[in-house]
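A lone chain, given as structure tokens: the form predicted on its own.
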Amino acid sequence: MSAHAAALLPAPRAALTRGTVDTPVPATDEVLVRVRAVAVNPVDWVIQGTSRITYRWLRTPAVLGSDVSGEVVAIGSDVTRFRVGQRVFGLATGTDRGRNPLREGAFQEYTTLLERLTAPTPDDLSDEQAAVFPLGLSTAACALFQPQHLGLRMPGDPAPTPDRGVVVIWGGSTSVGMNAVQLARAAGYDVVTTASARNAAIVRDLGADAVVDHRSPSAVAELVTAIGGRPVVGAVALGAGSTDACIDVLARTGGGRLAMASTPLSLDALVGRRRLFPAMLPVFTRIGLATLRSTLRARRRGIRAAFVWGSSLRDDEMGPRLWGEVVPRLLAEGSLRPAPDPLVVGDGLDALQGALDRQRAGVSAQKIVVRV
């Protein structure tokens, strides 16, 4: 069996180190990809710093990472959509419960991707641009289209009524938010959203009907004004404080469903501590109490709220349709484009720990990318 280099998490809370792992043979429904670029998400440094608590199933050494672009070097026996040598991008789910992070993690030279979570990379997109899509796009799609969340029609579905309806997205300049704006517009909905004044034009260019500064003390009222009496079909909450704000908007515009894609508090400060215990106790207590309070507020107002797990589309009918039909078509039409813009911070696996640190320090309307 051949082997290749990987950026390994050798133990919980340890720095990524370069190591060697076996190169897998793709299963019947997988493609083996030579990785050319990967993107970094907040969940990567959260897993690195808190997996003993948040990802207790994860065994180390492990390979982290969800966002992959590269070219196919081998295909499983049941794969029909791809050929060897084809450029692709897709969602790696190795850190999920029940998966194998050494063969399905992104941060390595070769990884396996499920055919149903992979799309061909158009000729006019670089590997770096394609790498910004997978987790943000998938999470946005889960929030908007899965029946347990907003349950909206997908792009290409016929509109059931002549009324377009409005989707509220709190956090439109985040990775998930930018993809949600584009997907909602492509599905035929109007979008009102929040972003900083600096990023408002970017989000508006992606298709937002109205953009409100999330730091404004009257942001909720401004969103309600922007909605202007149109029917609201649901809201997506992204970022600390977004859940309660979305509940307020929905309560003032007739209710609806709420998809929550963020914890009420950032785990950044906890990740930076030398020891998880006892610092984790007040942090997770506050998160639990805030979540319970918000859930009860939503229930009292007739709002159905649930947390989004971005890779859950791996196991439902929406995943194959999104990656196999919707994404290729929207890219060809030009109604979906890579967002946020890639910010390339290094080359090679040794650059990945610095990339995680850079992401944790904070980026705005950009996505950290490393060439492999």
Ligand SMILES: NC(=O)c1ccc[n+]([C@@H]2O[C@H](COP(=O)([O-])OP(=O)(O)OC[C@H]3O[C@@H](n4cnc5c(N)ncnc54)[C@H](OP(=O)(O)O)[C@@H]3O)[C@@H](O)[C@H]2O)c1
The other form holds:
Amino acid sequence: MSAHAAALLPAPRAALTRGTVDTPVPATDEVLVRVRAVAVNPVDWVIQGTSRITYRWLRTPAVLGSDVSGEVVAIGSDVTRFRVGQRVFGLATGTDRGRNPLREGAFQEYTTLLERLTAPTPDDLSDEQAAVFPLGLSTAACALFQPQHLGLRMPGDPAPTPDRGVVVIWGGSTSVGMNAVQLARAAGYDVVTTASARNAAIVRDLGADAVVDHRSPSAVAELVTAIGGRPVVGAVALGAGSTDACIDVLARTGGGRLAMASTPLSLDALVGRRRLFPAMLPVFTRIGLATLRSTLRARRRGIRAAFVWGSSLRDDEMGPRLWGEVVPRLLAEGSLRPAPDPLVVGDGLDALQGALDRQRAGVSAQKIVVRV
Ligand SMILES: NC(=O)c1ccc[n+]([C@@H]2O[C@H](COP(=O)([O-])OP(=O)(O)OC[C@H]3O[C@@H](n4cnc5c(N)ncnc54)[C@H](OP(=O)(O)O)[C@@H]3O)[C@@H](O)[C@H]2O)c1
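Right, the form predicted on its own is done, so what does the form predicted together with this ligand look like?
Whole complex next, starting from this chain.
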């Protein structure tokens, strides 16, 4: 068996270190990919800093990372959509419960991707651009299209009524938000969203018809005005304070469903602490109480609210449809563009710890990318 280099999380809360792991043989429904670029998501540093509590199933050493682009070097016996040598990008789900983080993590030279969560990289996209898509795009699609969330029609589905309907996306300048804006537009909905003033034009260019600053004290009222009496089909809540703000918008515009993607408090402060205990106790108590309070507020207003899990599309019908049909078609049509722009912060696996730290320090309409 051959081996390759990986950025390993050697133990919970330890720094990523370079190590060697066995190069897997792809299972029947997998492709083996030589990774060329990876992108960083908040969940990567959350897992690194808090997995003893938040990802209790994760055994170390582990390879983190969800966002992969590269080229196919081997295919499983049932794979029909890809061939060796083809450039692809896809969602690595190795840190999920029941998966194998050493085979399926992104931050290494070779990883396996499920055929159903992989798409061909168009010739006009670089590996760095393709790497910005996987988790942001998948989470946006789960929020918008899964029946347990907004349950909207997907791009390509016939529109049942002449009413387009409005989707509210709080956090349109986040990575998930930029993908949600594009997917909702491509499915034929109008989009009202939030972004800071410096990112408003970017989000408008992706398809939002109104953009409000999420820091404005009157942001909720401004969104309600922008909706202007049109029917609202639901809201996607991204970022601190987004859940309650979305509940307020939905309550004032006739209800709808709410897909929540963010914890009410960032885990950032905990990750930076030298010791997790006992600092985690008040943080998780506040998260639990705030979530309970928001869920009850939503219920009292007739709003169905649920948390999104961005890789849950691995196990439903929407995932293969998104990655197999919708994404290749929207990319070819030009109605899906890589967003946010990649910010390449380094080359090689040794750059990954710095990349995680850079993401945690905060980004604004940028996706942190490392070339591998
Ligand atoms: N549940 C899941 O499966 C899942 C998956 C992926 C992400 N997430 C969560 O979804 C959220 C977004 O993740 P991401 O990777 O897309 O984030 P990101 O790209 O790192 O987010 C950065 C952006 O957040 C925006 N922002 C800051 N404060 C905000 C606020 N209060 N309300 C709305 N936007 C705000 C900033 O916009 P401006 O610079 O324009 O102010 C900035 O551009 C995070 O909470 C993340 O943990 C959840």
